[in-house]
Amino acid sequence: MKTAKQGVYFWQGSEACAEAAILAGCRFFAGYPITPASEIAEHLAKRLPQVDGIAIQMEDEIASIGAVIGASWTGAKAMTATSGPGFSLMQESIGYAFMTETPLVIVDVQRAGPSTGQATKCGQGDVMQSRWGTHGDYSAIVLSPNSVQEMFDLTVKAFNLAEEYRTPVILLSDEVTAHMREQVAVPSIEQIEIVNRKRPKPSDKAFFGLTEVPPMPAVGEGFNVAVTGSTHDEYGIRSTADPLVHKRLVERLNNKIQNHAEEIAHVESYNTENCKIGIVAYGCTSRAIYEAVEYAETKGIKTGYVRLKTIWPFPEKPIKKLAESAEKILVPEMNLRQIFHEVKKVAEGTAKIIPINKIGGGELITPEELLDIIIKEAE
């Protein structure tokens, strides 16, 4: 089997996150073992060969996603995967890969922390550190699954967006997600919409800058290109003591990924204009919000949720229009108050914001804690 053919399949996240990789043209994997990642990483090896590519276990994480970048250069679509310590060594590098415009797919199988913490345990605490992990300004793309089926569907998009706007992007799952198994629909190939970077024309000699999202080379193409995470300009020349090329650089940065935020964010929602309670959640929490609501329908109370599919750029527009019907918006996180402080931005003064948080142990928010928080809050 050279790539998954249309079908369904009974597959654990982690295999369903791979073979979706490999669907979408990826070629090369970089990867250190960590619980609990590494069954990507084991899928990938024995598959990665079987479609012509390559798979590497590296010395570590900083060494994997170094192999990762210079991959893509060469014009391979790469990944690696990794939990919350590894994704700590490698955002220096994540750093140097936002400035050089290097398109690759980062997915961090989020578990208990800090530090070491609990490593076969599930968590949520990677959320701020997926959009501010490394320094100076940037714009991160960060997709969440919740469920194996879009463990597969949201790696595609995964690929598609790093090739897109030339970034590197983060599927932030987490244990529950990645070690469940369920049926996965898989269409054909013809009905997945691949995107490839934007090669260069002969002429082309500017390869960071002049537009948007500039065309990219690969290493032996015969293009002289010089690629350095210091300040460049468009033709990759350092440029370190010269504030408008700096300015000019990582205001483009950040925009091409701004200017198309509403574009980029994807979320699933219900009844978020008719609702007295209000639900955000995101990941594996999120999977308890359709049997409480559904629950609390029966009792009268009307609710309704925002599911954040993709948590950065933030899906601000979606969020304020739940605040404009609910009371009261309840954010349930396995962590303490990542996502509620950014829904309370956006919806604070016309919604009360409600935080419930869970941590230790791997266990998940319950439909029926949520549905007493939810009976509770609507008296």
Contents of the next structure:
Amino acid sequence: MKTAKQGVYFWQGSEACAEAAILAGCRFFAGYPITPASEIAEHLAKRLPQVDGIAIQMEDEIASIGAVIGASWTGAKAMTATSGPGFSLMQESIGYAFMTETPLVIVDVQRAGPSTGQATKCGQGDVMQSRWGTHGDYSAIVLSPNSVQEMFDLTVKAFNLAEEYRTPVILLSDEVTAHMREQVAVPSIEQIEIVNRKRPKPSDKAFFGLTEVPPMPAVGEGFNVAVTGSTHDEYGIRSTADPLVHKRLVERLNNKIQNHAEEIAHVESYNTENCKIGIVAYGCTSRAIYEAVEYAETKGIKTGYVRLKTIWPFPEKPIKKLAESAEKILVPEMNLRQIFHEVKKVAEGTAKIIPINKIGGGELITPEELLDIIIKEAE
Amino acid sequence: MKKIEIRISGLGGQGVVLTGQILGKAAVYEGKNVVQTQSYGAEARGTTAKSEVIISENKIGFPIVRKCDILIAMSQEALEKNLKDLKENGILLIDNSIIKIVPKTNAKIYAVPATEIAEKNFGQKLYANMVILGALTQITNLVKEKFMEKAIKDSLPGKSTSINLQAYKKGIESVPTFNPR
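Having looked at the form predicted on its own, could you now put up the form predicted together with the partner chain?
Complete assembly follows, chain above in first position.
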């Protein structure tokens, strides 16, 4: 048994993520068990050896992300999967991966925090952690699936973005999306777009600059390369005091993402040009908007939505567009306001931004709850 | 059939989640859109567990069942906890070797002694969930028998396949009591 064959499967979100990783070329996984992300590790522990890959359980999440960074520098596509508490432990090294331009994928299956919280229950409290969790001037790429199909599709995309921009990419999932089962259409391997990191020519020496995304050598290929989290010049030479070297490096690292923010920021949108009430949602919470909008329309309320598939870089353009049409924008989240503030930053003054927040017990915001608020706000 | 919502409830360890998975997989084999979710306590066994399956010809939005068309109850506590979420005139399928009291309801009630059938025929009560799935097929024909069988085979490969299939058959052959009082 090799990579998943073309066909329609009935998979759990975690399984779809694991199979997509293998199809995208991932051959190394390191992780530490944590509810509700353990199924990804469990599945990859079984499957990776079948494709000559390696899955390893480390002593904790700090070691796990370290192993993934190391594996990426041997030339492998590598990933880890965790939940909020483990994601926090990984934060320092996520900064290291960003600074050393190490492509890798981190899956965060969100549960109800802070701390141990309600470990088996769903939450969306890590949105800001995924953006600002590490220290220093940092830009994150964070994707947000809302179905098992997207656990598949966006895992492939996460690897592609990591390779294209040579940077860590976060798949920000949640308990509901990772645990539910749905049918998944798996295309043939020829139909899946796969991006691989730019490799150096034998004469190349600048692996940390000169171009927006420099080529990345692998350990053992004979290139003279020092990988360091200290500020370094284009050739990897440490420069711990020169202001210009630091400015040049850190600005390039951020710009290589921010300059392509619009290409990276994907959304699903509906009726954004002709609505009175707009909704901005993502992840499991966004599963309530389809029925809510359908009901609202039967009641004659013009409703539209922007569903975020990319959370960071934040898709400003489609939200601005929604705000031009909608008088009010509802932002339902399973946290105490996180994306709300981002929507506000982009759309305040154009539309009124209304937060809808629900936490605890893993209970989703239902279409009926959302509809009640749409009706109330449309009056 | 546009959209049917099923909730399977019981105790952790009775195979409630697996039952939902098999039903969901079978419906996918039949070409339907399916979402299956589950909820259980932090403990491995003994607390109430539920598994939900939504089967639809159209794309499914919200994945969680609020009101179900079919409720399967495999423990007294699960029945009492979930009956309020069964739609008016919905179908209630109970394991009456475990459930002795059914609260007042307008539901169409079907009772099958699934645990008893499993123990008598296969020596183990853990096959009760397959008997229940068989009874569900017999009562509703929700998903065709051949797809149910394929889903059982694919979900439970190896030595246990044959007993599970036999238990499923026993459920199909069972004679559910209608509206027991």
